[in-house]
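Only one chain is included here, represented as structure tokens and corresponding to the form predicted on its own.
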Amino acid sequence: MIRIALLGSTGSIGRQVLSVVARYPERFSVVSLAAGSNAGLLKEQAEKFHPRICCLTDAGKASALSDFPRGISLYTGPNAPLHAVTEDCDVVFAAMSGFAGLAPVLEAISLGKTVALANKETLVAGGDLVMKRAAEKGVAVVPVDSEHSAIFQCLHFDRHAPFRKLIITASGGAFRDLSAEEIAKKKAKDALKHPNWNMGNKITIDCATLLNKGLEVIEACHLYGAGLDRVEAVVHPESVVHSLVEFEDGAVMAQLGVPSMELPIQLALTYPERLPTGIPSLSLVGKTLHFSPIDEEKFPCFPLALESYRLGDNFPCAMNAANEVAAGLYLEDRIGFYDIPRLIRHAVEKTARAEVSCEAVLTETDRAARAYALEKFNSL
């Protein structure tokens, strides 16, 4: 029986993790649940899965939990997710969104718990620190994103296996076939109409800007010990090939499947064993697959992300923080599509370099970069 501490239980990934638990109750149990603000769904999940601990980050929604199931310890407030990382879990499934996922992941590593990582911002903002501590503690960091799971599978579940190059695919998002002039007029409601995947709002906006693919390139560098020169991203509109790995002899292996997160989510918990997921089989009959380079002029957030990684130290953290602010403002229709890279660029340029030696450095960088992004927003 694998005991799971689930961070981000009410989000898209979290709900699918619980689907896996429900599918295989003899294999998995839930010891804790942590959610952001969806108190109603958290209560439903608690009633169904009977965890020992539940956490709600938005303390203002706690009133909705007045008749919470008995016998469950309930924590609220910004630091509540830390209480979900318990000594009696086997796996901490990090599915919460944004920089807020960093502290619980570091806590999981300090306790020696396996981390199933679906929170890419953790590695983008603090990858050097996270991976160093994981290595020191002998903690397994298991990739959950479909792209990184695909690479993991191609490397036979060995993140340290040799390779020549990693090739990450991108659907291209909702605006992939539009001109820059057309994109500039599009609102968040248009960006949220992802052609292939059903995801949360923030990550869907990141897909539309292709900032998400920049985050995934950075994440791949940390997960697989690669330099930027060994990681390539290409647009693949069909979302059938999830990533590819080129080896020294020129062979290229790819992982293919229908666009569903059920497979990588379940596999993160069962590998190397593969169990039925219920997703449909992939048929390539009659299909034509396309691959093209990313248009960096049309999608400037992608090269901005890579440039922050080249700068190193705390600059990826600043880039990520500014994007969280900008994506939030775009979702509220308070800025235009191309204001997003403007806010990010301003924040990165204003950031003072600092070596990432501890979590406090990242927290201060995150705070300052958010302020710089808002500063730019107020000047627009």
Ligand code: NDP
Given for the second form:
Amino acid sequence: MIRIALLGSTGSIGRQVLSVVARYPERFSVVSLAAGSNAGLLKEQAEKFHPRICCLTDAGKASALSDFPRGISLYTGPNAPLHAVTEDCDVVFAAMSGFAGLAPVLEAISLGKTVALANKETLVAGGDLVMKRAAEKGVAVVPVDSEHSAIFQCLHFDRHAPFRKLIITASGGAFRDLSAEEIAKKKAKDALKHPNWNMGNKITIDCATLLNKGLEVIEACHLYGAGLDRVEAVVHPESVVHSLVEFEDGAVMAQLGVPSMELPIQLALTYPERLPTGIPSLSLVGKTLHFSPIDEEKFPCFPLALESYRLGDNFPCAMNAANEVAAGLYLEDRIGFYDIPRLIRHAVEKTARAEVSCEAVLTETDRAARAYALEKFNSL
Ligand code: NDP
Ligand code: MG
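Next, report the structure of the form predicted in complex with this ligand; the form predicted on its own has already been given.
What follows is the entire complex, opening with the chain shown before.
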């Protein structure tokens, strides 16, 4: 029986994790659930999955917890997710969105728990620290992001296996085929109509700006110990090839399938074993697959993300924080599409370099970069 601590249980990934648990109740149990503000869904999940602990970060919703099932320990407030990371779990499933997911992941590592990692912002902001601590503790960090799961599968579930190059595919997001002039006029509601994947709002905006692909290249560098020169991103509108690995002898392996997060989520919990999912068979007959480079003029967030990684130290953390602010403002229709890279660039330029020696450096960088992004917003 694998005992799961689930961070971000009410989100798109979190709900799919619970579907996997419900499909295989003899294999999985839930020790704890952590959510942000959706108290109603958290309660439903608690009634169905009987966790020992439930956490809700938004203390303003705490009154909604009064009629929670008896016997569950409840925590609220900004540090609530830390209480979900317990001694008696086997796997911490990190499916919270954003920088807020970093602290509980570091806590999981300090307790020596396997981390199934969907929360890519954690690796982007604190990858050096997270991977160093995981290596010191001998903790497995298991990729959940579909591209990184595809690579993991091509590497026979060995993150340290040798390769020459990683090729990460991108759907291209909702605005792939539009001109820059057309994209400039697009609102969040248009960006949220993602052609191939159904995900949380923030990541769907990141897909439209292609910043998500920048985050994923950085995530791959950390997970697979590669420099930027060995990770390539290509647009592949059909989302059938989830990513590829080129080996030293020139062989290229890819993982293909119908686009669904169900597979990478379940596999992160069962690998190397493969169990049935609800995913239909892939039919390639009559399908044409396309691959093209990312248009960096139309999607400046992609090179911006990579540039922050080249700068190193705390700059990717600043880039991520500014993007969280900018994507949030775009979602509220308060800025235009091309204001997103403006806010990010401003915040990165203003960030003072600091060596990421501990979590506090990241927390301070994140706080400052959010303020810089808002400063730029106020001057628009
Ligand atoms: P959602 O927005 O759907 O869900 C986010 C989850 O995190 C919710 O449960 C939310 O709670 C919770 N949350 C947010 N902030 C806090 C906080 N401060 N404390 C506690 N809980 C919090 O996002 P997704 O599920 O789409 O994405 C989750 C992560 O997985 C992201 O990092 C994303 O990049 C990554 N990912 C997602 C994919 C997808 O297909 N969706 C694919 C690959 C990666 P509540 O809703 O209750 O406020
Ligand atoms: Mg992905």
